[in-house]
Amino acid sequence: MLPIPINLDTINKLYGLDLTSEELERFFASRRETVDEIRTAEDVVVSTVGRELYEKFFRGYTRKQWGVDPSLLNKSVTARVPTRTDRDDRYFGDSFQKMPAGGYTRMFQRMLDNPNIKIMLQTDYRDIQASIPFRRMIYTGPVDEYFEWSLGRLPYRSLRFEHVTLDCEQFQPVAVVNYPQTEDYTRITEYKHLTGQQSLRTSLTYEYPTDVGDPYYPVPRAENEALYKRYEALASDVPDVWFVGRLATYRYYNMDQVVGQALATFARMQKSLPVAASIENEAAE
């Protein structure tokens, strides 16, 4: 029941203190460990807030989420989580942070509501790739699967969701509660905190990390990055196929980064097709 990312309220409530922001910076400085070269997820945290807070907040959660100790993961895993000396408890520091008015499901329904778009569910790409002609393909699946795992399999982490509806108005005081210690699940989400819905019942989701199931997260380790680079070299030689997204580029992206990558990819596609672009320009004129 403490704020994460770690901030002023986190430390004051955890230790029963009444520190100011300036005092908290000195508190962190007294606990930091010197790390000559920050390479791992563990290095990031212990060099910022020290070993004790690393054990309390980060190590157990990270081991559950990724299936390996933070000392074996790339520094990017924990570098994404800020540490603050004020009372800002938001995960992101962006000036503008919003949720789609009708939720993400409705947003994608509207994006896909076009007669030129056809969706095939429960369909394996490998079963149809030879039967559907294309001029350009945007591929967002696992890059190793595209090449039929010819260089070996890239590891991905997945999640198993357990959905629960309870006959009570509220289960927890905030939308998301992380469990960094002994439970098998990493967090519980209670949606009405996000949507503002009023109801005498409440819906929750428990998240259980796993190695099986749909791939969600590339595993950021040096040997995995090296293998991906070999697949990236293969991908760069494939004509008219554009590899986009978490799985195809083996990178963790937030939603705004995904949108940015999509727009940047579209611009590169247009630039690489001068004939098509000139025809479109003539039609516009």
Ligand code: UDP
Second form
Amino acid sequence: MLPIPINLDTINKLYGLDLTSEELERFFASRRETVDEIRTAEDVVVSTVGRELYEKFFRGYTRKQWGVDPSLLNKSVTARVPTRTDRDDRYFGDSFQKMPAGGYTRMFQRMLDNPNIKIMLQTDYRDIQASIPFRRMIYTGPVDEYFEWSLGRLPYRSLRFEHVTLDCEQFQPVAVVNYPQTEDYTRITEYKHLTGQQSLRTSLTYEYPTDVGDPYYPVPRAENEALYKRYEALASDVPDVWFVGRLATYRYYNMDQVVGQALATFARMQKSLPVAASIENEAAE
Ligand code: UDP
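Could you please show the structure of the form predicted together with the named molecule, as a counterpart to the form predicted alone just displayed?
The next block holds the full complex; its first chain is the one shown before.
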């Protein structure tokens, strides 16, 4: 069991070494491959840490997660995961890293607890679109579905989550363990490490990547990005429908990025059609 993202401890434990950060720089330098133009998810890793570490940590995991070889995926997929020569084992390098105070569930409950918001679950928006009047629509579903797949299907990757509760206090020593080489699942998350919950039992989730099921990830590949661009051109011609989020803008966004996109879109919406002004116009009519 080793830390990922790859850092000083990963290499020292894996090879039984006692390198310093400076020595690790030279270790990577002696192993990394020269890649003229870094284009793919494979290029990113082999040009940083070399092929052996790529094969141990990235190749199998990526094939499982995406159903294709890393050499066919855009560099952005593995560029998300940093390589470090110090002992920092966190995923992100941002100066400020926070969770919503009461967790994401509470955050969404509070947002939705507004008399102007009505939720209809298990409802296809096409079934109600004609009967619910709207001036503007914010669409967060798959962009190709909005256009009834008129240009063909954009692939999305999904996950099957298997939730398990065990009669033991702890299953694994950390919150997330990735399985880059064995098993059909990519990772197991044990929540109590994240929440600090004390309990005699423990809850886990296994993640099995799949093509079927709710779409969660766009698949970043040149051919998919080209098809998305054509849908994006159609989307920009639809008056007052705003496409937001991972599925509607076909981008592999993290939570902070998707919040940033939502706020930026809101600012653009207000500029294009000030709500107060349009309400006044309606009143005048
Ligand atoms: N990845 C990998 N091995 C790992 C962790 C990540 O090969 O142990 C690759 C894999 O292609 C994955 C991508 O890096 O899809 C991004 O990883 P991340 O953990 O950010 O994926 P997410 O949490 O978005 O599913």
